[in-house]
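Form predicted on its own, single chain, as structure tokens, below.
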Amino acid sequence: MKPKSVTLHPDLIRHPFSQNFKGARVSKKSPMLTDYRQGKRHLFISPKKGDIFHICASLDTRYICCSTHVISHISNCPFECTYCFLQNYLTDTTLTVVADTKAIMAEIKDKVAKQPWRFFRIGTWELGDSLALPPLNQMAAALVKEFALTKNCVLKLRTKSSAVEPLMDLDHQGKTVVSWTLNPPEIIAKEEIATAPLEKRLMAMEKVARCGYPIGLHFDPMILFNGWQNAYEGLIKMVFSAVRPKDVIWISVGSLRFNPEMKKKIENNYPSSKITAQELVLGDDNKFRYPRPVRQDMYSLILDCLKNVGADQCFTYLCMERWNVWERVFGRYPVSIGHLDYLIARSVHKRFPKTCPTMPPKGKYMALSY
């Protein structure tokens, strides 16, 4: 997929990253496209302004949170998810990229370096794929070679594509995952549209394994449709057919959930999708999900499925999700944000100590505030 139109700030005209774009546009202005899905065929190629790097937005002191941190250098998407968040949250929907890495790895190290004791998990995937298309998948091949050098952080890089390619050969050092979104082929179908199908996205991901780099999985959004038990444990199986559990550094679980203006926008630009014909309820952070009994069903079959391929060795957590349901899955919960945090980091330490080389200090983790 390539973008209709590409505009290049002036302040990149010579950098090397802009290269690739000769013939573009030049301005100081992006498109300004307040059409979503117009906006995901042009390309504004950005300089860095202003801070960046900041903690998940997503985070919320109700739910037991992950606690990651994020470089909002990606805005919009080529694919069109039918639940994507983006289509309710942008107002300038061009798909932008800042492409200064050295700006952008500025800022990270001047803030990690203010708590040298923490693992930083960094991801690019905030507003936008990580490796949809060139250059997106050229500027994280960027930071890859960035983070090569750093000492208390990892990049995560967070896709539903297969164009892995610029990775292939970087010395990376561990301290790049490279993780994938995955549901049945039955949902990439109806409800990922434009993304790669299940079978190029695990022969992508034995691709990158078999370089080296640590596998994130991510079966979130979780979508209820009749047969989601057998598809859900199909694919775990096709999963761990293309990879080993001991190259897989953490798994999320979470399900479906989008605010009630999402709904309506979900029913407007895809109303083929059935997603929001399910039951759901509203949470007091003002987001539709399933109800929790059906959530908790769907956690445990995952685990249960995890178990039957010998993968419950990795580090597997749930996102946005309180205590109780922690509980009633796992048997056990972690108590504060602060302390799941540190459970991803100490897992990290012990699993892959090339990307994690020093144990995390646990008061310091559960003293975090957020």
Second form
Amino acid sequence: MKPKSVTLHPDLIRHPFSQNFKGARVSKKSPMLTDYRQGKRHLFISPKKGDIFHICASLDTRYICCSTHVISHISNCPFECTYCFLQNYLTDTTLTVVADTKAIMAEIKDKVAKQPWRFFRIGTWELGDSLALPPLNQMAAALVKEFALTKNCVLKLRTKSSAVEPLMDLDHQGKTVVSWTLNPPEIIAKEEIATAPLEKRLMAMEKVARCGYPIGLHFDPMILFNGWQNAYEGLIKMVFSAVRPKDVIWISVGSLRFNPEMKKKIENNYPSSKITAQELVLGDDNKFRYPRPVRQDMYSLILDCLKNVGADQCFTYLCMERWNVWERVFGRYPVSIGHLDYLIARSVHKRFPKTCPTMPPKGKYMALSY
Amino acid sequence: MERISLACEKISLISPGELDTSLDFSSKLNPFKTKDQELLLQGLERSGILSPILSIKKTGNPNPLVIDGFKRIKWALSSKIDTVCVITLPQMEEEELVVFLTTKYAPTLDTCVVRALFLYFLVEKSFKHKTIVEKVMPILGLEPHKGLLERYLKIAGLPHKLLLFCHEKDFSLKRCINLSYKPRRLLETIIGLNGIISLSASLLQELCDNIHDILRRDDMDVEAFFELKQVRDILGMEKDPSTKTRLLRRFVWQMRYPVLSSVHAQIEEIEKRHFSNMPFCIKWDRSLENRKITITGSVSSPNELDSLIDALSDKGTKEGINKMLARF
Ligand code: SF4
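Now that you have shown the form predicted on its own, what about the form predicted together with its partner chain?
Once more the chain from above appears, this time first in line as the rest of the complex follows.
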């Protein structure tokens, strides 16, 4: 997918990343598009302005969150997932990429140095997909090289694409996790418009796993439809015929959730989607979700399937769920957000020591406040 | 046509039938009664036409285009009056005319529905969207946005009976917009039930939202829904509207929220079995998200306190609470 137009900030004219955009319009200003769909087709390459490294904005202390960190250097996305929260979030919808890797890394290094004992998982997907466009992929490759030199960080690329070529042959030092959001083909076709089909995602996954990258799997958002049980069971079988459980660093499971204001937006933008017509309840975080018993059934099914394919050794966690749901699904629950952060770090240290070389100090994680 | 020349304007005596009243929005308001309409008619009955009709010249139109005095003309026609006094102003620019009309009608545009009808009326009369957005909307206290105008125009297209209902109940813009996105057939059917059931503003909204979601989820059409045996039975029963309303509302809710309904039914069953004669109340989170039971009781004497403590420490109470918690 090629952007219809590219605007380059003059400060970046000599930046190596910009060399791929000869002939781009040069302007200090973003085209400032407001239409969500239109913005997806126009790229603005921007210098870094202000802080872009922070904890995931979805964190809510009433839920058990994985407290991942993110760099918000990508804004908007060429894909068209019907459930995407960006429809209701962006004011300037222009697909924007902060290209200044050095400045991004300087901010990260400065901030992570304040907690040298902590294992930072840092995602690039907060406001977009990590590998959706060739320009983003080069950016991702630059970050992979930078992260290879860090001590207590791991870069999390998360995508629904199959464009992994720029990641091949990089010396990643196990410091980058390439992850995929996964759904059955029925959902990809109807609700994840313009993304790579499942087979392509799996082929890409196989390739990066062969290059030694740890793989992350995100069965999130799970979406309810007739026959969902068989479809998700089939999905897990397909995934684990492409990669081995020992390649998988973590698995997250979550279900569809969106703000009430999004309902109308989704119905207008994607009238044939039925995701908003399912039975949904409003949670304490003002997000619609499937009723708790339904979510529990969905998550339990995933866990059973993972067990059946021998992937129960992979660290699996629920995304943005309540402790009582954890208890129902796993029979136990992390007592705090810091506890889950610790459990993830401990699992990575044990299974992927190159990625997290030091044993995480439990006490310090438990004392974290959010 | 008799013409009397005045120093400042031309005043003519014209037969009311010769006047072009195509800019009459007040007739569109019928039967959307607004505050001033009835008062005005009463005044005309009492004293006749006291002030002249205001009109402008329009190229290619031999008849003066009336811009003020529509109700007087209507009254004159119905009272079989031969001529009325008409002041004819020179031609007006579109902007000037639209501002005049809006200022004139603004005090009567007191609900979202009539504002929507007025904006639609202007579009129908071929005033430019840009002029409406920039000149009219601010006078009506609306943000001058194209998108907002489009929303109002969509509202104006709602079924007439529903518009009347929304006007009477003074529906907010948000509510009207919400309705404007529902299938027309559904809106017509639900508003057609008014009288058989007791429709309030919030119930109308609730039924529209829930039934629309059911239709989309189950790939059903409006007719098929209202043909469901349970729906036909409720609407056809020999009961008062409020009973039918309650039953229909419950049925729709159960269909829209099957999982919640069934878990609530189980919890209610436990409540009935264990706590029906207890001196305290049991409440639980209706969304089923939080595993939490709230027990409340009030006492007005030491004896009542003793019985409350006894009831709370009863083995059956603990058993009932545990059963309830197990549903979470
Ligand atoms: S891939 Fe992510 S960011 Fe892109 S449209 Fe889908 S949900 Fe939104």
